[in-house]
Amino acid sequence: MYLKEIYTIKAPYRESMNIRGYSFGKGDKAACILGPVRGNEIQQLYICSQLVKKLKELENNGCISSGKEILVIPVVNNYSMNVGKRFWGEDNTDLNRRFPGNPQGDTTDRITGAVLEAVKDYGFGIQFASFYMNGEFVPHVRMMETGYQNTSLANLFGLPYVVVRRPRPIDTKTLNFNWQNEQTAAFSVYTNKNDEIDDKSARQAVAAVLRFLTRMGIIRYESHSGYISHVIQEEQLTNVHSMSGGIYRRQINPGEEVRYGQIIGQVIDPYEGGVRENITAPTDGVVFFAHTQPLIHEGDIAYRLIHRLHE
């Protein structure tokens, strides 16, 4: 293992911001694993730290395949992480909406430009990402529909679901989209937490990456087979909206099955304590996403369901 300096920003009143990568093995740029681009992605940082630990152990045991290099960048936006902010601390910019970057641009453009330049030549790219809405997911792999996506490869992670997202204009500024445009097979891996640690899903994510690297011949590792992934298009998910605002009481967790008409959540009047709304399932299915914040607004997505057809 050796350290790679990806990019450094000098600061007048504090330590320089150093983006570093951990490189394992030597040879072809086989796979790159990227951690937090946003400052509240603590779970994603934790997962990367566990991957660094495991890959170091595998390298010491001679289990990195000959002629293969793996790069792990545990964190990109450590400035925001240090001050407890999700976005870039100076101007509240979302770094994951600044790709492909610009070496002559402002600070965030220079950061993302340097990161993309460092990772664009790897055959496989894995990003531990978070969603724009607060909530918990069933662990899954997400891909942009760019024409370069390959769901058969995504199945090799062995996670329960593979989600293919048709990009909107704002998505063209993400790392996943631009990584694929550089001919890298790019995958975003989601677990069920962001700003707190969940050991169970973290272990599942680490195992999924090691399983993928093993199946692609990059490492030698004994791994369990995992799930046979179910591929879904994001537009096939059923959104369940709250029709009123108030204190939110969740009654169903991601991965659980629901029936049509079942009460899956409640909105409580914050002043009088009564039930303003019973949120019910509009279809039979499996909970893919669940809102987790204690307050909910009118029109917010409380759940996203994977519709289950009757056989």
Given for the second form:
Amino acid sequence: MYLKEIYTIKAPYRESMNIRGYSFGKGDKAACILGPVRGNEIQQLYICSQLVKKLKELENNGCISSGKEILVIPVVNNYSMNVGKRFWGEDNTDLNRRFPGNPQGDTTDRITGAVLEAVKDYGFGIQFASFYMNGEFVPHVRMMETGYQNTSLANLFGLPYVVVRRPRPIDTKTLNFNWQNEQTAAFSVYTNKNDEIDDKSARQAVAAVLRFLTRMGIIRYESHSGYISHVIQEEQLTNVHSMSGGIYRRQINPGEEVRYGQIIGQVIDPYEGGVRENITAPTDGVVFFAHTQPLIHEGDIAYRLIHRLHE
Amino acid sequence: MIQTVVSAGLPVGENLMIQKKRMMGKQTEGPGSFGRISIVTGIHGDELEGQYVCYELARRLEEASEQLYGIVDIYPALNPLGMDTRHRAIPQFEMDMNRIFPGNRDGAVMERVAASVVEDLIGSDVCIDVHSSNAFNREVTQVRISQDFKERLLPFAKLLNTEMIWLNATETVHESTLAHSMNMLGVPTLVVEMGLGAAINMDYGNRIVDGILNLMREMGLWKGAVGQIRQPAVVLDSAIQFIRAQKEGIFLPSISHEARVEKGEVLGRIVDVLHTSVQEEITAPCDGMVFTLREYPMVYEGALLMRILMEQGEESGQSCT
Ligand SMILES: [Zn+2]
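Take the protein just shown as the form predicted on its own and give its structure as the form predicted in complex with its partner chain.
Every component of the complex follows; first up is the chain already shown.
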């Protein structure tokens, strides 16, 4: 293993922010794994740290295939992490909306530009990311429909679901989109949490990445075969909205099955304590996403359901 | 008349409300129709220049209401929670509201709100979206137009009494702005930028009010007085020099906003306070006018310090070295 310095940004009154990569093996740029670009992606940081630990062991045991190099960047934005902010502290810029970046541009463009430059030549790109909405997901691999996406490769992670998203204009500024445009097969891996650690899903994510690297011949590692993934187009998910605002009582977790008409959540009157609304499942299905905040707005997405696939 | 454009329940004892003021004048000439102009502002909660424009425009229209024809709709706060909390984005959702248009009826709350705003604006003959830079940089009065809509918008833009009209190269991400969405839907929409976030420059505001009245007069919506209207410089990206910090530190400009500068002139320094040293001296790369000037002193490498409109740069695109 050796360290690669990717970018350094200096601040008047803080230690420099150094973006570092951990490189394993020697040879072709086979795979790159990238951790948090947002300051609240603590679970993602944890997963990357565990991958670095695991890859170190594998390298010491001679289990990285010859002629293959793997790069792990455990964190891009440690500055925001250390001050408890999700976005760039100075101007609240979301770094994951600043790709492809620009070495002559604004501060955040320089950061993302340097990161993309460092990762763009790898064959496979894996980013541990978070969604713009707060809540919990079923673990899945997410890809943008850019024309370069390859869902059969995404299945090799062995996570329960692969979601393909048709990019909207805003998505053209994400790493995933720009990485694919650089001809890297780019995957975003989502586990259930962001700002707290869930050991079980972290282990599942580490296993998924090691499984993928094994199947692509980049490492040698005995792994469980995982799930056979369902591929879903994001627009096929059914959004379940709350019709009122109030205190939110969630009754179902991501990954659980629901039946048509089942009560899956309740909105409680925040003054008088009564049930203002029973949120019911509009279809048989599996919970893909769940709103987890204790308060809910009128019109919020309480759940996103995967319509049950009939045999 | 005050109308509620959209209302959505917040969790605890409050509704999010976007409201507008509708002013009805006499029927416009022509076949039985009312012309309509819409003024929107406050998409970015930290931008307040539009507050004065909305207030002053309505005040002047009410003062001479017999001169008003057609409909004027004023939307002073598209992001009311952001304005209330001195927050650029939508609080909690942390989304830039100007990146979620045209909205989505089946989406998250703010996407639904955005869709309602768009529906309400449809039917306007022209729409003006007033912005005031951000908390970092001071701007001269300008209209920003993406190249895609140049033919259609330039005639309107020239009436607005701004210092300049900047024809921007279009970035895909701009497709999710209110202005782009409305232009795609056939409502000519102009973005006015001026001043500084979290502040009001009444002189700039008065110029824009004059400009809007001038535009309304051309549209047949206003028969009252209009002030002196200036001719804007129409500029392309290539006529603009961006000056960015190459070092981190505290930025101390030595020129003022709107200054005319000469090539080689010292424009400011970036200093290291702890070590009492000059990190970088900034000099003018060309002759021109400083139309953007950084007000917020703390900088990282890459921070925008100034933009200079190059002399003789109008629509010519010469480069200066
Ligand atoms: Zn703005």
